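Encoded as structure tokens, the following chain is the form predicted alone, with no partner shown.
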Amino acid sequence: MRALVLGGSRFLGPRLVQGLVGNGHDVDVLNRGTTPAEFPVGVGRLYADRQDRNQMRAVLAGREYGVVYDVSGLAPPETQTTIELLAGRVGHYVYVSTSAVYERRWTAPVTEDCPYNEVEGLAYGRNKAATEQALFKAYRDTGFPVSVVRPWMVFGPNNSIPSREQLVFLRVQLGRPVFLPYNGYVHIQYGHVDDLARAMVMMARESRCIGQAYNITGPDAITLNGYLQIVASLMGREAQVVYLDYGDVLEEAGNYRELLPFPWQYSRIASIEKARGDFGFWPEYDSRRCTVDSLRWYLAELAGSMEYDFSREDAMLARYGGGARRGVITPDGLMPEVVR
């Protein structure tokens, strides 16, 4: 099957490319160029900037693809182009959206037919639904194939997002502390890169996936302080936390997002079961299995190189260091010491 990847220069692109290639699939890429990447050799280099239409059209012109991944459209007028564009002249369409775009529930897991969020949240998550929304009226409306996948928090090698875990991983190497909000208790749920990346090249497969919105993250959800407790096990060392208070992470939070780089307001647990029924996938990673490919990534990369300011954190201690806020998680795997 012949395969176009819209974006495909970062993290995922990468992972998905080589999935792609690994299967047998023929590989374009479309990207503006400007961030270097390396491919297989045979995979295809386009190059047009999403935002400029006629660029677009020039550029995929008479081509036609058996499945195209739209990695990197943000926002409805930019893959409003995509989807004239290729109408007639594609047999699958997967857009990689976000959880952002469910609104919050009372109950636990989410499922893919919980509402969007239409009051709240940052305009990341708000352009991301309304993109879908555009593109399952396209599918109502003329049968444009689209399937859309909604990943949670997406971990692994070479993230692009440093504060994910680099950075959590750098306070612990330096013994610095990790600031978590409330008790530590908020659950979160992430997957691995090549998990997602894999679902993905599946779904190009089937057709009962069409007109389909899919979860894709790891198995299991995992409180903040857990997740603190996986990598002091996997490091050798004690994490330091300081706990913050709700109004204390609301002022902070907002204006410093490498603080608290995961929802923090509450607990948000995906169901995967949808994709597992539809086109069989299920996730090869779990929580620690997923910290330990990423960490394996950073001590071989980064744990010699890695800098960062943490001046505005030093300035957040003496606010909010000391007393019972601060806290202890041991690589042992007891429940987390609070220091009174």
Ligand SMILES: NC(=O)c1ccc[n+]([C@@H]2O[C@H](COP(=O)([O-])OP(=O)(O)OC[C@H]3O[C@@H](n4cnc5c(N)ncnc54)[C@H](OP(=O)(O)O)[C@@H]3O)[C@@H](O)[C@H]2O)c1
Given for the second form:
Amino acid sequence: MRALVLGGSRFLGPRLVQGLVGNGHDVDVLNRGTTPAEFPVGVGRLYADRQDRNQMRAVLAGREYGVVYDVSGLAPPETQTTIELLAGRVGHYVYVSTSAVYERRWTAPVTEDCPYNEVEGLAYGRNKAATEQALFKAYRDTGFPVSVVRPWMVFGPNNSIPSREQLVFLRVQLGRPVFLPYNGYVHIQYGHVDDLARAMVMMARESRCIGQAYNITGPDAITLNGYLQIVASLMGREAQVVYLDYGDVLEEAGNYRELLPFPWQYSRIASIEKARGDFGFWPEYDSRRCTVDSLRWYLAELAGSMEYDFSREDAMLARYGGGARRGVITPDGLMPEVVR
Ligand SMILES: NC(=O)c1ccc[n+]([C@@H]2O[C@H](COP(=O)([O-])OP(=O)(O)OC[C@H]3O[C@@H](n4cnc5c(N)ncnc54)[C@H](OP(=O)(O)O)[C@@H]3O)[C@@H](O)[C@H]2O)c1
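The structure above corresponds to the form predicted alone; please give the structure of the form predicted in complex with this ligand next.
Once more the chain from above appears, this time first in line as the rest of the complex follows.
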């Protein structure tokens, strides 16, 4: 099948391109060419800024694709442009959305029919939700063949969000504390980038996926402490933890995004049964295997050279002084004790 990847050069994109090429597809990627990237031999390069309708019209003129993967669409205008330019010339359009489109839930799991987050949350989630709604409207009005994937946090080698993996490894390596909200007992869920890419390749073959949205993530949820426990056990070192109070979390998470690996105020846990039922997807990587793979990458490529300015964290520690609630997460798998 002829495939186009909108994006393709940062984190998910390269793994998706590899997966498509490995499955025998002819692949083009479309991006601005500003993010450095090397692609497998035979991958076609199209250069355009998605914000610029004229550039997009020029590069897409006369092209037809069996499947288009919209990995780079963040807000409705750029995807509205591709809907208009590709109408009638694409067999399946897979949009990469996010779990942040869902409203807060106090129950688990979150299934795909849970309501959108209409009134709260960051612009990122609202823009993704609005983009989904524009795509589903095009599906209802004109049959535009869209499927949506809603990944939870994506982990794996080359993660482009350093706070979630690389900076945690670095802090533990240096014996520095990791800041966590809510005594570390909020549940998080993450999946491996290769599982996500594999799901996206699989779903493009299934016409029953058209008009549908799918949660894609790992099979298990884990507390923040549990994540640190995996890191401590794999690195063979204690993880020092400082637990922030609610007010501090709100203040610091907003001002200093790299401080907290996960600034969640509530657990959001996915059901991935719909993807299993409709196209046979089940993840190969659970929480631990994901972190094994990322840590392998970190140790091979970053551990000796990664630098980070911790002065802001030092200032916070000085401000908290002896008042901080601290924990020590040991490699042996015991639950952490919170101490003053
Ligand atoms: N990471 C997570 O935990 C997570 C969770 C849920 C959902 N997601 C979603 O997953 C997707 C994956 O992102 P990724 O960074 O890994 O994807 P990627 O496809 O690997 O990289 C982003 C691509 O977008 C291109 N791009 C950016 N702005 C552009 C523009 N104006 N015009 C054309 N191309 C543009 C970049 O290339 P140039 O810079 O060269 O243009 C790059 O190729 C995103 O949609 C994200 O919202 C991620």
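Whichever C-alpha set is largest while still superposing within 1.5 Å between the two forms counts as the rigid core. Model, not experiment: these values are computed from the prediction. Residue numbers count along the first chain shown, from 1.
Residue 22 shows a C-alpha shift below 2 Å between the two forms [criterion: core-superposed Cα displacement of 2 Å]. Core-superposed comparison between the two forms: the C-alpha position of residue 320 differs by no less than 2 Å.
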